[in-house]
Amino acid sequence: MSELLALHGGRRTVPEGFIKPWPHVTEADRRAVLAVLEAARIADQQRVQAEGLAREWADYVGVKHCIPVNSGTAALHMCVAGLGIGPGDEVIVPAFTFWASAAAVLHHNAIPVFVDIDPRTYCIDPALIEAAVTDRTRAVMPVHIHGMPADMDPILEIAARHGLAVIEDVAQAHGARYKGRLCGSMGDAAGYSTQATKTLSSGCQGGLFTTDDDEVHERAALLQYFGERVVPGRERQDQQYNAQGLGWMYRGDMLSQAFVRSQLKRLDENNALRAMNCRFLTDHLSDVPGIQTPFVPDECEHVYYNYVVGFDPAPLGLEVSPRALRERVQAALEAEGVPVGQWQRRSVPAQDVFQRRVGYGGGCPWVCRASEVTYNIEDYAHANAFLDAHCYVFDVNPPNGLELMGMYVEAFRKVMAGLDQLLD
């Protein structure tokens, strides 16, 4: 007879309390915000936060240029403008992933397409791309999602054939390679966000743009700080108050900036203690029948953002959907101390935005431009079938470690072997 679960009344597998939040604070860290704080001319931290942190993040993955803001949907939406997007024109995003990677297309008055993930990555899938460009496509936005790298090299192709730009979404990636190569480095620009729940993280909000072109970077410098190029902290120096250009508010602030730059001085150290907890929790859960974990390709170094879990009626002969075995595993898990859990909950395309296209005054983009572009749920059968069947298993950041991933991989045994006590 099998354990009793924690959701009838049985013993809890992780007990109260032990799962320590991210991001892992340290004294280091402390000293860092404390700096600012502590300076004799507090307003010039704004300057050389946002410098030191531009510098060292562009050295970290090797380009030329790189601006602190506020947000990664900042970031995005100020490389779709760099590139010089603009009303009308297309961009391929992926049907699965923050509706943010779309939203900063359609802040430049331009027009997602989707297309179907990998169903084995959930990346993008680089044989859907060729057939959704139009006339119309300026570039595709392959985005690395939950820390797994894009399959850059047949979408850089892609790209090169038809004169695309690539938009890199990194904001769960930071760290991330794909055959060697930073994630970020591959486009053409490239957008992050250091939010708090982030790889490297900044404790709150904030982003990074990146790019190593020049006239990409000048464009988009002009979103950052409406319409005009002023280095914080120098506006009374240096502002003409005379926009170039239409810009928003996008500058990142300098506690949440310092924060960052001591971050980045363990973000490999953590991507790894973060990669070898995953490894775990594959290795361990990879023989329990109904539970897929994830596949990694020979050529990625996943930085494991989350940690994904599918479910799979089929193995163990039952007659209910995996979204049905998904949820009743799910509250098992969760009455265990394991905490799982659902991030987005339909694609992309199936939200209001597209399926009402609200847009901007009365559906601009799409009715201001003509657009012929369509949103038909039913085209993107992975991304839907994912997020039937999927669920994330939180807090697999450090300074948790094995310990802790051998209660997890003990809770999924005992709930998956209880499964009589779920379907009845």
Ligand SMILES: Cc1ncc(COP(=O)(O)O)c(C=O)c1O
Contents of the next structure:
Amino acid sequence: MSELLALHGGRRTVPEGFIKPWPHVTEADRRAVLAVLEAARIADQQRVQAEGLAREWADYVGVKHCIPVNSGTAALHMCVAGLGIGPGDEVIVPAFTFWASAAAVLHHNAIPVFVDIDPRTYCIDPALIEAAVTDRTRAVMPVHIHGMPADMDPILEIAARHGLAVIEDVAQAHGARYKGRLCGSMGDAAGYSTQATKTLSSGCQGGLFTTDDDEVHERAALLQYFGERVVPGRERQDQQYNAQGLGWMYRGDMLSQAFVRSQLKRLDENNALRAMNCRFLTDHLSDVPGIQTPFVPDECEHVYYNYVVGFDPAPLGLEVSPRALRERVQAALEAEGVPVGQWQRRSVPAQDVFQRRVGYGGGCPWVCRASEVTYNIEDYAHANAFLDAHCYVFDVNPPNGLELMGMYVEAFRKVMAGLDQLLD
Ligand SMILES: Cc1ncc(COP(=O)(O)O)c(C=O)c1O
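Could the form predicted together with this ligand be shown next, to go alongside the form predicted on its own?
Let's see the whole complex now, leading with the same chain.
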């Protein structure tokens, strides 16, 4: 007889209130934000914090330019625009990502072309990129999904051969490394999110744009502030009220920038602690029949923005779909107090915006240059299979540690041993 699952009234494995939230706010973080409020002239802090964060993040990544902005989506849009990508141009994006990666392309009237993912890493499959290149392709956007670096060398090689730019979506992978190189430092430009849940968190919303290229930086800087080039806090002195081109209002705010700067001091330490937690989960779950733990190639330093678990009924001899197994185990784990859940529910090309081609109206951007791009949901078999068979284990962040991870393992083992209580 298996132990009675919490779902059926048994003992809950993770006690209520045991999990500590992310981001962990320290006394140093509080002092950093308070210092902004207590400055002699608070308005000066716009420049102080924006310039401070720009310098510190550019130094961290090892690139020449950084512009702090108000979201990761804004940063990615600045990459697209900064690289001179325009109406009807095509940008290759993985079929599995948060749709903001593709939205950044649409924002500049360009057209996302989707490519399936590698079923082992869930990042774009480099082997499928070349078949998606047309004479309209201008860039490829690898997404370092869940904190796992995309396989950059073949991507850079294909891009170089076809004269394409590479935009890295690093929304989920601050500090992750591929063959020792930091994510965000390998392509032509990169966008990062500092939204609350991210590995580098503002506690609210924010983003960072980086590039090594002076021209790309200049174009992106104009786009970021109404089409003008103005140092934050120096509007009265600098602003000419003469837009040099279409611009947006993507500027970041000083309080969240002060918080991010303080969190940045602990980024590597927090990444190492999260990776330790996740490696513990892998070490203790990989031998559980029916469970698939993340695969990490030797050349990658994964920062585990999300810990992803797959479900496979085959080794259990069960005649249920991976999705049915996943849904039942997920419900039982939740009852045990393990914060598990879904993230994306469908691939990006399967979302209404692409199925119905709802852009700027009047068919734009697809009609701009009579685009022949198609969005067939079945073309992305690995993305679809991933969505069916995987769930996320949340709250693997520090200061949660191995005691909590041990409880997660106990709950997984209990639920997988009690499948007779879940399946008819
Ligand atoms: C892969 C990916 N790209 C882009 C974004 C957009 O970032 P933001 O929400 O800061 O606009 C996110 C945010 O969750 C993301 O996960």
